[in-house]
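Just one chain is shown here, as structure tokens, and it is the form predicted on its own.
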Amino acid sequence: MKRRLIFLAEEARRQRAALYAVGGCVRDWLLGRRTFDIDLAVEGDSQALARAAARLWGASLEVFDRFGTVCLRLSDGSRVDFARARAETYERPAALPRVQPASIHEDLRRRDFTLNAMARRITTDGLGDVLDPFGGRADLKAKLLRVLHPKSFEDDPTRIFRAARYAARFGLRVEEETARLIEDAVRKDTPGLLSRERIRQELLRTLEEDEPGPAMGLLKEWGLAKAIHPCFQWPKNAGQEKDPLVRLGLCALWMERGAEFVRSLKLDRAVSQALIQALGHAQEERSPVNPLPELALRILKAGLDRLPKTALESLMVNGEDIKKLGRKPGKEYSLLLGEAASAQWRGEFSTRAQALRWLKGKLACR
């Protein structure tokens, strides 16, 4: 990837623009980190060195107008964001940030913490010296998380959210005035301030790290769960599963009031309707009547590890069994699936033979 952004180096040289590598992905070179995920600022048109990339790179382009930023995929997997370097001013707390452009040393400073706010200037000859304007590079030395204002968090309150997750990744240890603002925050509810987008977007982050039992710690220590859902709770099982979809839906299963909180993240349609479906057989207990979707498979297998092997396979009766048996069709035949998909769901038959044996007694009994 540096290679790459060496030769991007010569575009930017002939669009009279300064290039720079910042944030998260100077952090991790500095901590000998591999890291997919590139962020670029530009003093000059990130644009059209972002479609310069594209067309370099083989990349695909998504741009977002709101900030003037740029995403490539490129086919690797990893991802390069082009961003015009800027100044940020909030309206009100909480409230997304209105930008103009700046130099990079302005851009520095609007940034979340110091071991964020770090640059190096990329040219035709590699890379620069670090730029490290507030003492990021001491601090991961040190392993203290520092915030960069005082108003950081309340301009921001996601903030909160990616220091549990920077403190949990890295082993860092919260700096003291940076734990008296998450207080502060916390305590004016200032979290509860941010749209569900971006709480579910702060989640699915945490819930997409690694090993994110210790930050989900942290957020409950600091009064976060609460914006997450009054309900929210992180079971320790969860940890133990890979997609953070199937960690979602963990801590779905064991909330009260599981479904709503589902809803209220406005996820993909066909991954909340996986998650919901998981969650109704759970509380019913029974079996369903057609295939399930594989997340909600893969939910409750993870969740209720003590089923039987067939309590998520798809009902073995139906309508048609109970007409061959000679019952006119009426209510008798939704009463009698529902009878059938709960005994499914506890393992009292295993194959259809069973099954039907299992509909002819009960069917003898009325």
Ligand code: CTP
Contents of the next structure:
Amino acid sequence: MKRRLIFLAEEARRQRAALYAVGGCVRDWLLGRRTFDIDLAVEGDSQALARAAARLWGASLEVFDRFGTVCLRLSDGSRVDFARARAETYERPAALPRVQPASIHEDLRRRDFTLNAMARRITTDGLGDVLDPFGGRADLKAKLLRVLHPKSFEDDPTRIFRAARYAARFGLRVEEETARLIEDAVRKDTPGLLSRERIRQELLRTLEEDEPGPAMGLLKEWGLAKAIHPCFQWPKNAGQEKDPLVRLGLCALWMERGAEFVRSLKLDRAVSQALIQALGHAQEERSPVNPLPELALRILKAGLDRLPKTALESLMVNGEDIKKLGRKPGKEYSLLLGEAASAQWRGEFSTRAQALRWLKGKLACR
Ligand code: CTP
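Output the form predicted in complex with this ligand next; the form predicted on its own has already been displayed.
All chains and molecules follow, beginning with the one already shown.
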């Protein structure tokens, strides 16, 4: 990746733009961690440079946010974002900021934590020295998480979620003044001002951590879990699953008002439906009439111990079977099929032949 970037510096020189790697990738390089996510800040026309990079690297290009950030996805799975170096102003707490072009120094000043407020100039000669105006390197060494200014969490309460992730991921201690500012923001309920979409994004990013448990623990300790949902809890076994959506499903499965929580997140429709279906079947303890979506199956298998083998398969008998046994269509059908779904869930039959025998037995008693 570094070679690719240095190659791009030639194009930046031609465009008279200054090109910097910023934020998380600089932090991860200093920590010797691999990163597949590179943020570039450009003093100049970031979109023109991104188009040139797409040609050079044969990558596809998408403009993905309201700030005009361009994202390139490379064939090796890595992602490079190009943004104009910018300053931000917040009109009110938790609102999205207004932005204007600025120098790299101002761009670093608008960021969340000292460890993310570092940059490296990319030139045709290679990567330059680390620009570190807030002492991010020293904080990394001392294992401290520190905000840049006292209004940081008020401007952007998503940074409290970010603080939990960084503290947990890198084993950092939250510096005292920063901890006090978190407390203040939570006391004033600034996270409550965030839209559900932004809460969802932070929750999903936390669930994407290799091990979300410690970050979830901090969110709870800081009183942030209630901004996710008043009943939100992190179940211990959820960390054993790797897929963030399965982890999310397990949270919903074990909490009160799980379906309301899922709906409140305004997830992608198919995901939301799969989660709601999983919760419904777990609650009603009935096998599904139609095949369950893959995601619902994975949540139920991970969440429910000792489920009979065929509990999650589609119901093995149907209305036609009842008809063939001589009953006229009517209300009895849905009652019987409901009972059959509960019986299959409990493992009272596990093959179609057994299911038909079960049905005959039921009808004989009526
Ligand atoms: N940033 C910020 N405030 C936010 C979100 C992001 O200051 N609320 C800045 C930080 O400098 C951060 C950079 O934007 O480093 C990129 O954000 P993001 O991609 O979300 O984070 P990364 O630092 O890349 O961290 P992660 O490893 O968690 O993806």
